[in-house]
Amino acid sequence: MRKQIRRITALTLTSVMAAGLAGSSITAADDGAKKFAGTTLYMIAEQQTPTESLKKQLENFETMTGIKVELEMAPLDDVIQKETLAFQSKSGAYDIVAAPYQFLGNMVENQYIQPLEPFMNDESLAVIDGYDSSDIIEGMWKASGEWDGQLYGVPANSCIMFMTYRKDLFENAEEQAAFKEKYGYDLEVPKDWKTYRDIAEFFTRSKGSTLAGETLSRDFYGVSMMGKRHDAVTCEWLNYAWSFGGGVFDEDGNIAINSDASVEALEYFVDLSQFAPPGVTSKTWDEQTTEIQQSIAAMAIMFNDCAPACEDPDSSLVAGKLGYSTIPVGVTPADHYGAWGYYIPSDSPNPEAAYVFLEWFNTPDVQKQIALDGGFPNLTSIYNDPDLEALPYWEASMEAYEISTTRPRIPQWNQMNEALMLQLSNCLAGQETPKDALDNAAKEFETILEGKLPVTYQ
């Protein structure tokens, strides 16, 4: 059986031949780049920083190839709803779709998307100068695009969850002394969950209290958390579950969502929420980012693609005051890999032109600009670019990618996730105990996976 935890090795690849790519310019390899001139590609993707960056570069792609890209952006739920409708109706509405990698198995099994190998093997489509498939980070590509030995897509917005914390508060001498007096050890970046909880408790203060020598004009909290009935609550809680030794399946492919370790992780998660701002069950990554930006909370387990917004001095009160680290460890390290992928629907009217776009998307100039705008690139050559190493969240991101963990990509995951996010949110709302909530999830999983246990998955 394949193990539940899958590691994404981001920086060590035997197949990379990226020398000299970082400085290359992107031009048409020859007149072949214009072979699809006049074509319009219709694309849908989540509205997020990397997609905004991509949109700004689409004019360059049109100049180079003559291919126009109409990019539709929407929130995650709307994107998935529109794609599902297009797939099921076979409308041919899109030439390129973006989807979270955990949907890959479902899309392949339902023949919603087509494999890339026929395009990759067609030399007439190798028309974008600067594109080198071996520069795409192997682990990211496999997680986002490979199913049953075939490639169906390329990675897009390869984000990872890590910890952000108020470095200025951690380094404040008064706060350090007060913490040591209360807990008996030094205030440092938490490496384990007990310390994380202690620090969350310590920094939770009422309006009128003192924080780092300043009188608070509003309540301040130790952590920001995501608990809405939404993919966000699954994304955050799975970090705890994996780290505590639990998760969705065990190493033999049997359901482990209600294992003792998973229940312990949810008990911790619920207990921790008392140190978060009210309304945890109404919050996703958008609200969490705002709480960090507006100096409402001291720490968070968040996606690294939220960090650029927190470092933006035009929108963040704490720009330059944040530190970043990998997530605290229970019995094992487990930072949650959360990438999307770009895929070509089976009913795309223009699949060859869509593939040319995917080549262009994975060229150094495009990927570097996405990284500079606050996204995270697909290419090893760009991760090693000195212009990016100076970003405050870059080093922690690299460390997190090295120990990252992925969600199951089985076709049934969509249904399973719907059941899990409901139970997690209900538990945070006090409607279920952690044990009952995860027992309920396990029963739902058994129904969804009837006849398919134990599970072997990619």
Partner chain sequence: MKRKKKLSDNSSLALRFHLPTFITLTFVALIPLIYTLRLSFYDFKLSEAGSANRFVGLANYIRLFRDPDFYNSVSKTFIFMFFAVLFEVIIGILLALALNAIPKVKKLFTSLTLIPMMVAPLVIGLMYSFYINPQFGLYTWLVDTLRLPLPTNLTGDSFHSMIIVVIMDIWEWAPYMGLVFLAGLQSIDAQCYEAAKVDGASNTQIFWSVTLPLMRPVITVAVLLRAMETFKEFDKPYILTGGGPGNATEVIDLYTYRQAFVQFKFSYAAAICIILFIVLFLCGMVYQRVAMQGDD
Given for the second form:
Amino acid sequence: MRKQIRRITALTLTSVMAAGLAGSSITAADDGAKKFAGTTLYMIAEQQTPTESLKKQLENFETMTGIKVELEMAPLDDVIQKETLAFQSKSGAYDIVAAPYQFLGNMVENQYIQPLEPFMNDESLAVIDGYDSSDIIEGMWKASGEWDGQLYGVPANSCIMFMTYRKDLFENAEEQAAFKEKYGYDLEVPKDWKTYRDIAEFFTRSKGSTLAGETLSRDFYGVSMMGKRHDAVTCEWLNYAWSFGGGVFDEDGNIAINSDASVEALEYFVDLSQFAPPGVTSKTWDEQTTEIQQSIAAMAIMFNDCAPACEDPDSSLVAGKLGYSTIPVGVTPADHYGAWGYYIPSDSPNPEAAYVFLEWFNTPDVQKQIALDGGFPNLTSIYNDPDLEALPYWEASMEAYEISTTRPRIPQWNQMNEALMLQLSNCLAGQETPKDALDNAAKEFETILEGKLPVTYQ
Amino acid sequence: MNKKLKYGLLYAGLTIFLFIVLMPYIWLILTSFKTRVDAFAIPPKIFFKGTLSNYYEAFITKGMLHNLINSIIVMIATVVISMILGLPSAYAFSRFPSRGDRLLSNYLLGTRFTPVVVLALPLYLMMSRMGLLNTYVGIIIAHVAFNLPFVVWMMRGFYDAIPKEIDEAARVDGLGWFHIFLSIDTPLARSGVAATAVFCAINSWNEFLMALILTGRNTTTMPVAIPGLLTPQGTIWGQISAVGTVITIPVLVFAILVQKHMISGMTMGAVK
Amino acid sequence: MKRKKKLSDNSSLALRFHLPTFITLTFVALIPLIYTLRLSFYDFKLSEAGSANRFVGLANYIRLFRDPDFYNSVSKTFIFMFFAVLFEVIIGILLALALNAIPKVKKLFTSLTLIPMMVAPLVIGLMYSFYINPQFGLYTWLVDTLRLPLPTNLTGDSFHSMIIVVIMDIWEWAPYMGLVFLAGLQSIDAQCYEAAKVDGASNTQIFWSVTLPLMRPVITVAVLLRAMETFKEFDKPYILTGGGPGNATEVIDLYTYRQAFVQFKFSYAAAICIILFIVLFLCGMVYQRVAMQGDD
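Next block, the form predicted together with its partner chain, ref. the form predicted on its own:
Everything in the complex follows now, all chains and molecules, and the chain you saw is the first one.
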């Protein structure tokens, strides 16, 4: 009950503040923007396109506020490792940390990060011109920032999995005719998993055969898949699992990772991998992007933040030839929402300046530049920006964001994910049957979650 | 068999062998000068219009020059400290055999063969308590930890090779042992000192695991910075190759300089 | 009697020379190891607050000996060690014989041979992942174009992944073995060969009955040294396979690293570290015995 009330107050305050800001922002910026001048903020985030875009813009922030941001970039695994170790040692090494939202529960329950509410309520911190908290998309903010009714961070690098396909091949008349002859129905963007498999099979060709009128100089494949023992395999497979009606937990919060639907999804996943370029078990989003860029595969279930790289003519052979859509549907629609959040660690020496940074990060100029550089924004107003609507992957992204299926965010998820990706990778390598692999995963989950089941809040 | 033919075959065989062996490395160097499209071209391009953009992008735009400087700082400090601490001990093993030698050399051996990960865990936890994470001091201490036993072990052999008669003559002239060690025997063993220093330098320069765990932000060394080029939006192979090429060059130059002493160094004096 | 007196005379002098090294090592190696030992009797997990002070006695060790993943990594380490060292020795001997036989430009060939072991192991891993990439790697293209009877998808299944991890190690260290053996060959007295030739032995016979037996100490030392070094294997599989697919190439250091710095089970990892340390320390004693036998 208390939590409930607090939550309502927080939300009311947010909107009051937003309303207040609209009127007073100009004067606030005049006397307060430089109040933290000379501060240096230390931040860590994943090395990827939106972060690089942010890095380019840090100079503007320094000009505006006099706050210097030292941004350290590293691969995902290293970011998590460095943050966890820094939290543990309470060294105050970082003022802002980026983490995937599924770590939220862990960070909150261990008190590694602090609530944003005190800062949001502190009017003296409302110094950023053009910041409007009500413009931040609610669903994203909740997924990345809210735990048990409290706000802890803002969304960043938000992305979602959708389907990429070779539009030019799908529209080729010869291919359409050949497909109809073989399968008895028209070649169209797949809406269900059976069609997806048929098309994958159809486009898998060996070197020397013809594809859309041209002789292939190397093998071509129906799909590109990610199967390395890495977060990527979990990310991709969960789409299938949810769509088939399975998943990590069932509605009551009990383990469903080895339910019939989940097993069926994994069977499908393993079967589908025969139409993917060899070496599925060594691939993550990085290889997947390359396979699309180099015209090696016809379709992929991929994160939409990889799409800009596929549309970049300097590194992609298929720029302009791609189409995008939501993921095929089994029992329920599912598009895996993947995002990071920016959080302020409890031991940050400069939490107030860090909060000012988070506000600046959510201003339209910053968010629009990130989107133009190949990321996705947090603000409703930017999504309808005509410059961005022209991007080929924009519309499908919007549709996928409306579905947005999220991973568990419980403190134990990291450990569960470690176990799950090992089992998935083992299964793709042919060492375990789907049923056994998921049974193993379920057993591990039970040990990890001992006494915590059923999981009612995730 | 005809002698000429035999040598011809030998040379040809060796050349082909080395070519096959070195191919991945040659390919790495070639890739570093290619544009992204050329790098992925099928069939692979051997002749192409070279570009230095990978080097520029990686070292200037991405700021890996900073990592290069970090690597150099850590390497030099590691070598200097390990040598200053290790040489006297190596000298003592060679010149003043004493009862504790066996114990001491076991002690050295234990640290020499410990896998890096075994020391990484406690060093990490201890350094986080002392606030030495993300500092040069922390990573240098870690590198000294596994280079010091190496220095002692290797230099002991080089000191052994210097005739003891020289010391005796110096003793007769009334010189103290420390003086003899510093201004007579160590200069005489200078090629060994050079080889040992090069080994330490290479060990520190190429080391990855300790640096991964103990450095951060401003102290990241080159090997740790490289995986940052594997991004979710694609691996930047051109830049990886550029960095890979640059990181091996100093090591190769050093290695060729002290080639003669390499072998005894690598087996820690077991093969002379 | 005389020797003993000399020894005691030296003791205080030796102590002064040894002091800097051993004080340093005490702080950077011995104390950390003792700390690890202490840690291994607790249940320190980063994911659980307050677990640092939970004493559990030998529980970590008991769990370790029941952990199939630990056994997996041990067996992967031994498979890796056996095949890597075996081929490194064979290729090393052949290379040494060839280098020993050529009369000119020996220096150039030796310098070229040095290259692989100078490349940072991390770079080797990345280099191979580019070289053998099933879609655009040079290796794949060569195999396809020349129709060589070789597999092209090397990281896709457990068997081939292990092979490529072994090959990377051979690539790095076989040339080194070659150079070590070359040094060994050059130290063999020419008279031994002369004597064998006088007896009318063929080249093959000379190799098996003169060269190889005389080389045995060198080979033993090199094998022991490399075998111990394989326990340190980390960088190359870390970057190429990440221990996968599944845990097919998860050698002991990778496993320990994962326990310590991915799962943050510090105490459990500490127990593995202690076991590893004991095993390697014993190997080191054997090495010292073998390597130093001619010295005293």
